[in-house]
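The chain below stands alone and is given as structure tokens, in the form predicted alone.
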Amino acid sequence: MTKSVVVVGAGIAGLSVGCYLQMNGYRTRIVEQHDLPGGLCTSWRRGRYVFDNCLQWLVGSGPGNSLYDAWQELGAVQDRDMVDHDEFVRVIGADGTALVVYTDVDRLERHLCELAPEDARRIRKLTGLVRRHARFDLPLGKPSELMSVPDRLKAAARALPFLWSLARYGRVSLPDFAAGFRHPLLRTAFTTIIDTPDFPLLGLCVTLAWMHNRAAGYPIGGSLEFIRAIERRYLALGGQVEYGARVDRILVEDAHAVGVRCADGGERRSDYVISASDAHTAVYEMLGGRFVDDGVRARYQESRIFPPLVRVSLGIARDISAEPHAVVQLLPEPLVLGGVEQRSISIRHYCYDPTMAEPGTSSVAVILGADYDHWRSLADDPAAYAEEKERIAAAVIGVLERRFPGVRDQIEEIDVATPLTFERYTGNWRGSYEGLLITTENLTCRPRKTLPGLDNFYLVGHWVAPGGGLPSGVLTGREVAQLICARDGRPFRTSKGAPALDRS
């Protein structure tokens, strides 16, 4: 007999896991409160300038790293054109002096031994640390649950450079490795790439190995393209989605997940029920804070997540594509906006991407931090709520116009999402971007993807797997689909997809 499953949620993970199940036999349905699928992952139009919110690399991008076959297997990168960047980013001082990350590990060492020479000696152990792990790939392979001590041995045994790392810088912190620093750019601008507290060392290092290999380009098309291909290659499976329809219910019945309940009142039944959805949502509404123990607790109430973002997304009648694609650019004065001291500001423009903007146009968006309480206060007064994001616009292209004189008159289309527009889109929880937040403590954490005393439930996405980012959406994905073929005795199969673009 034919075994259903109903996926809360159309973002990655749950066309993940729903693209896998099909593979395997399952019959799918996917049920998803919006009318686009994405989640986060997803790009809006406003005028004739896109606005993209998720895509700035994609792990297994190409050849040599394991995600790419994961990403063959969702249909999403057959044929896709993809722009390996030379530049990660470009730190700009207040001075105007600059600090590039480049990709290339040789050039990178290079660039910043003549930046700082007096810190010669550390950079040289930052730039062996990304080449230690450009060798590295942990390849597509069973979830921990379902592995022998064999597959234990053969997994630790390819993974020895990266426990060596591990077991040598596993608790190093980013802003704890760059304050050895003694240019102070260098101490600086090591902290604001990635300005999340507590930031693994291994994180970055990682994160410029897979550039170094061009295994991390961009996807032409954006984030909705991208989705869309997978959503394509999950119908073309059998799969259903079902749009427009909110859970508000998680149907139980003896200790067994059975279906969901809509905001209409319908039911979906079903024999196993994946939350692919906001986990905070899935464990405390949904299922009414009834399957919890002392773990859950301190990961969903308890543990750090990616803070929330401010993102103002400008459409500028002007060609910008001969500056650097990614800048982060250093305040002379902090700016306090959104309820936080802003001492840098991230800019990003997308002129590497024709589908972005028309040629002679630039499609920008500047990233800030945010403060969700701030914003919760603002909610329940419009006109205070509108004020300030039009304060934060109006800053933000203040700081622009000193960067490109002019730009300010140029400027066709303003569009500012706070954290509450991201809880609205996506349920998730405090506006976060990308769920759990990976910390030197967590690095290797694999949290449950189950709940204590609730059967045929399941937990999908960047609140299972610290990190976030889509990665952690088809792995985790994938992982569970494993665990249900085995707990069903099915082998577990997978395929190839066909060309990821519709070019018809």
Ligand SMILES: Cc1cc2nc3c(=O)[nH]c(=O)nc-3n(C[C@H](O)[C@H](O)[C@H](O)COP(=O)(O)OP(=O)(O)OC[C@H]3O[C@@H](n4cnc5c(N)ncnc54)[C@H](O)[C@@H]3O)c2cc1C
Given for the second form:
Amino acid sequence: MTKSVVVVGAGIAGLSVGCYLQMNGYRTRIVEQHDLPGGLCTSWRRGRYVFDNCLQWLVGSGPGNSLYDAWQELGAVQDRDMVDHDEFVRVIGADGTALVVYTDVDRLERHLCELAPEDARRIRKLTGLVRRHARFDLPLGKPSELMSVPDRLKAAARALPFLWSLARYGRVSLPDFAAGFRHPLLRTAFTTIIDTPDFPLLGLCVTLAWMHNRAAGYPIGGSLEFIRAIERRYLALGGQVEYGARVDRILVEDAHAVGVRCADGGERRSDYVISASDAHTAVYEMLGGRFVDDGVRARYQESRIFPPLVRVSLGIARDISAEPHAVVQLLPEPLVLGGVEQRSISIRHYCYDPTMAEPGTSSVAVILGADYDHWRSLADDPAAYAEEKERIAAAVIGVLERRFPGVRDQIEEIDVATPLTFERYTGNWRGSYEGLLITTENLTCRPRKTLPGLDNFYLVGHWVAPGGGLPSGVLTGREVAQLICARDGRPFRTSKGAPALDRS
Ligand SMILES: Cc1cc2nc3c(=O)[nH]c(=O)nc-3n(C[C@H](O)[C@H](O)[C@H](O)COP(=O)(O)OP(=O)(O)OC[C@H]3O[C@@H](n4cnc5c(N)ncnc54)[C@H](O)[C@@H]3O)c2cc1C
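Would you mind giving the form predicted together with the named molecule, to go alongside the form predicted alone above?
Entire complex below, previous chain first.
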């Protein structure tokens, strides 16, 4: 008998688990509150500009990385052009000195040693770690719950080359490592490019190793087009998506999940329920906090989460394609914006993607740190909220004007997204942009994808995979599909999708 599955949320995780279950003969329906797929992985149009919210780099964008196979299974990368940047990011000090984080590790080493010869030993330690992780992969294996002893031995053998660095550097945070540089720009730059507390040094090294290997590029077409390709694959596999339907309740009978109830009161019954939406809401609101133990409580009430952001998107009638695509500008004096003291601002243009803006114009994003409670407190006063958004846009344009004189008069579109915008459109708890924060404490943790005392229910996405990102969606979705197949005694099968691009 064909079993049915309801999936809450059509972000990358919901679409991934839907695709894999359809490949294995399940009847799935995704219920999504928004009128389009993608969740955080989205883009939107303002006038003649497209503003892209997510994809700066896609892990597995090129062959030789396991995730490339998964993206092929999801029909997302076939025929798609990728851009592999020469620079990850350029950090510009308040005095104009530039530190370039090149994606080529040899070039990076040469550049940093020229900039700060006094730090040569530490620089080589960093680049040595990047080289050591050149073969590091996120394998598409079985979830640990299904691994036999030989499977575990094989996995351990694969991990062997990295055990030394894990033992030696697994507990070292990027801020602690950066504090050891003598050159002030190196010290600041390496804590500013990934500005989250206790971020693991190895997290940066692995990312740079993937970029060096040309396996973490940018897919032309941007985030929404990437997701649309996976949605097409899902629909072609026979899946169903219901848009504009917000799930309020996960229905439970005799400690089994049996379906969902939507805000309009309508029920969708099924054999399994998978939450691919915010886990805090699923655990405490949709399930009323009934299936919680110390582990779940620690994860969804006490764990650190990726902080929220303010994103200022600008459509500019000026060609800035000759400028570096990603810049972190250190400010001479901190600016207090959105309740946070900003010591730098991150500026990114998308001129390398012709689908984002017409020739001669530029789609630009400026990202700032944000304080969720600050924005929540403004929410009851729409005028004050709007005023704060305007104040932030004006301050950002002021910084850009110093970098690109005359730009103020060339701005055609301004769009400011706050933590509340992220929360409203995607449901992510406290506007988090990537779920559970990855730290030196949880670097190798694999949270459970089930809840204690509740059968036929699973969680997928960046709330069950510290570090988040699109890999968390495809990997957790694939694993949960395997768990369900194993439970029903079915072999897990996958297939590759047709070309990704809609050429109609
Ligand atoms: C600025 C920014 C840059 C990023 N850059 C990158 C990058 O370069 N590379 C990368 O890999 N990742 C990046 N990410 C992270 C990535 O976007 C996320 O980690 C990933 O998209 C999360 O996917 P998800 O499916 O787990 O969750 P989400 O995308 O949050 O999807 C959850 C879905 O559930 C739906 N939903 C929620 N509640 C309900 C409900 N009650 N009923 C029905 N539906 C519901 C939501 O509408 C949403 O569609 C970035 C994110 C941001 C914000």
